[in-house]
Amino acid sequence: MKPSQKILVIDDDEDIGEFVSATAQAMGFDCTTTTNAKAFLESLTPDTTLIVLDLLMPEMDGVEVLRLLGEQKCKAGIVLMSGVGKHLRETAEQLGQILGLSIVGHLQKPFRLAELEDVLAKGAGPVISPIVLRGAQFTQNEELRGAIERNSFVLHYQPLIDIATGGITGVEALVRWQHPERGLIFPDNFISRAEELGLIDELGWLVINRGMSEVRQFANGDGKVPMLSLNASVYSFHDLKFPDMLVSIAEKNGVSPATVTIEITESGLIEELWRTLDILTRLRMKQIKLSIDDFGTGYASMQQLKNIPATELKIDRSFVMDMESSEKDRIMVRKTIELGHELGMSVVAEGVETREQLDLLRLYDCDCAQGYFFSRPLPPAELVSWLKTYRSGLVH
């Protein structure tokens, strides 16, 4: 790979910047991240190969940056990254082309690791050779084993908002690997590998223990603790002791099982339903709530859904992000909400990023929402501060 292949990332969200940077560096690229336009322009050099540009930034937005790049006759490929609606993103792409810029791709937030790798590979050049990749894979496997042994993981929490009242109903715990050299590594980079290595149960219990030990600090002024949502791998549902161990950890940390929700993907539930129905039923008997995550991306039938004792349905963000422009997505969201309610479940919309999306969800009687419109996932101390400010605004 040529040493001139350099990537420059500008995003005011440091977590996103670190995610893109870690992925680019793992692919063998030289990557620099910035959080504001001034630092970005100072870092831009003639040998910059690819620019990953966030359209929504507080001081100078991405369209203004595109204009400046056009004036400088920038030759680097440009990937537009944003949570704005599809039509706005397409308009920005057209503007870039009019300005003589090379728009080589886009990333719709939130995006998955595979999408990021694909756009970086196409935009900046070939991925590292298989020989180098195998060596990196071995190193990461050993690193991951060591990280689990040392518990080198932290949780960030994203609030869930009651659409009708604006109140905080819960927080979802999202795991991050705190790497000593590469900083925060996002779960898309290590969850599947942990499953392949047979380490997912150990990692899952680390997350559960940490979440249970941290959630009480998010209580409101009356001492009420918000619902804690924890993601569980389908492999956890092979252990018949899972419900008892979960309740034991909750009680040890002074957390009521009734304030805990276990999230599992729709596809995972369906694939393993015959094995897991025993555990799912016992979890509900112990008052622990169950959420079907990423609903709409799997292949659940009405009969299978009827048999799952879930209390919550989470609409996948891929349907929410284009609701404003896609009639089909609006229909999918509205019908999913109706289905969830008719099956006695509350419904949560993921990936809410705009007021227009929230207004549509309110119109369709969706129960809760989470997404960047309210807050990105935050470390515990930052979430405590955010909750204080948010609750103060509700009171006034």
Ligand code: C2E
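Definition used throughout: the rigid core is the maximal C-alpha set that superposes within 1.5 Å between two forms. These figures come from a predicted structure and were not determined experimentally. Numbering follows the first chain given and starts at 1. First, how it differs from the form predicted in complex with the named molecule.
- After superposition on the rigid core, the Cα atom of Gly351 is displaced by less than 2 Å between the two forms.
- Core-superposed comparison between the two forms: CA of Phe153 displaced by less than 2 Å.
- After superposition on the rigid core, the Cα of Glu117 moves by 2 Å or more between the two forms.
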Given for the second form:
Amino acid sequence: MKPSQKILVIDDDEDIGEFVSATAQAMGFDCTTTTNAKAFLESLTPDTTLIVLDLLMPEMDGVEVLRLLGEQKCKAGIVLMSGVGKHLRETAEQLGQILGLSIVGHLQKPFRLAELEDVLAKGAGPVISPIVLRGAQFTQNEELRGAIERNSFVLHYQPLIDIATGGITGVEALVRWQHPERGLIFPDNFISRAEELGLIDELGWLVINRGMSEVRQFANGDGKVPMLSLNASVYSFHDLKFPDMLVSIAEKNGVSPATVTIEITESGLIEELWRTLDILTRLRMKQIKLSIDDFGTGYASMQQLKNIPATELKIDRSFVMDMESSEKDRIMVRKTIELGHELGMSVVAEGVETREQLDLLRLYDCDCAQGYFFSRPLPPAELVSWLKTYRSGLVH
Ligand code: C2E
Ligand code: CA
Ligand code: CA
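Now that the form predicted alone has been shown, please provide the structure of the form predicted in complex with the named molecule.
Below is the entire complex, every chain and molecule, led by the chain shown above.
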């Protein structure tokens, strides 16, 4: 069986090239090594699945190679290799992302065999023939189609906490696929597939209906229902009827539209901004709130941000995660909070896992926090008892 995974290595140091190549071949990959950019570009074919690229080379450096790959709209995964500091590598990684490349890993020289094997295995995946791969994808697509027809999905909910008062402001619904053999499958494993297959609208409505029918059980003693945050794919925003349908589902379930937030990722929004601006505006006219999710990862310009009628900004957890150790991330978080406030939005930090992170966020005047520090996303019944315990703790 011919292996489907083709790896191409470029490093001016022949010994390193050979080491990578011998390891890749021992793992069953088809691997070619080059020592200069010209040979590299000649060896690059559309079926190359993984590129291992040295960032520092004498005649044409890795950054220039990245630019060329970006121009060619290269689809291969890219592993960056460097002997230089973390900073240059991070800059190159960002450049790669801006160019639309898929950076799947990095190796800091000198690296150990185990590290190399790990990066290759993750970057190139298992050695599977294209036919087997297509067969498996077909089965998975049909399974997903069936799951949507039968509605084999459940929602878990994660609370959002007001940092100043400690009160519950809302809950975010996160979808899980309840697979008969494989158990709970997380959204990162099926949302983009549903988008590709044109099934995301249907899945989106399942989530919206379920969320609206479940949220009232999270009310507090006075009957006040927390805000319900629902994630939506930007592709669902092509349907002009989206706002009306959303409102009618809310009304049917006795949920006020003003207590519903639609979260949409920054990257999705920017990609489709001009086509979706009318839907966003209509949602706001119907009192539905709008949140920019994963903020900081999507490269929105100031001009674009100003034009989005959002009510909330959610700082991506990658910035929150390293806040304690990274001065740069602290600056990012602090400035994002200021920016959000100046644009009239409330700001939520996601992925809050420690008290130190929470204390910093309070210091920076962040409005809300969400993360494992308070609670993981929970099935509805478990969230009900979590809320009970949490609320009683607040009172006493
Ligand atoms: P997201 O909207 O950014 O959701 C937050 C993700 O971070 C969730 O992952 C949640 O479990 C995780 N998380 C929460 N707190 C922490 C923490 O303290 N530390 C860490 N490390 N992680 C934390 P999940 O549930 O796997 O969802 C992944 C993504 O899938 C979501 O990211 C969202 O973009 C997407 N998604 C989820 N449900 C839906 C849906 O119904 N529709 C659409 N279109 N996308 C959805
Ligand atoms: Ca979200
Ligand atoms: Ca997010």
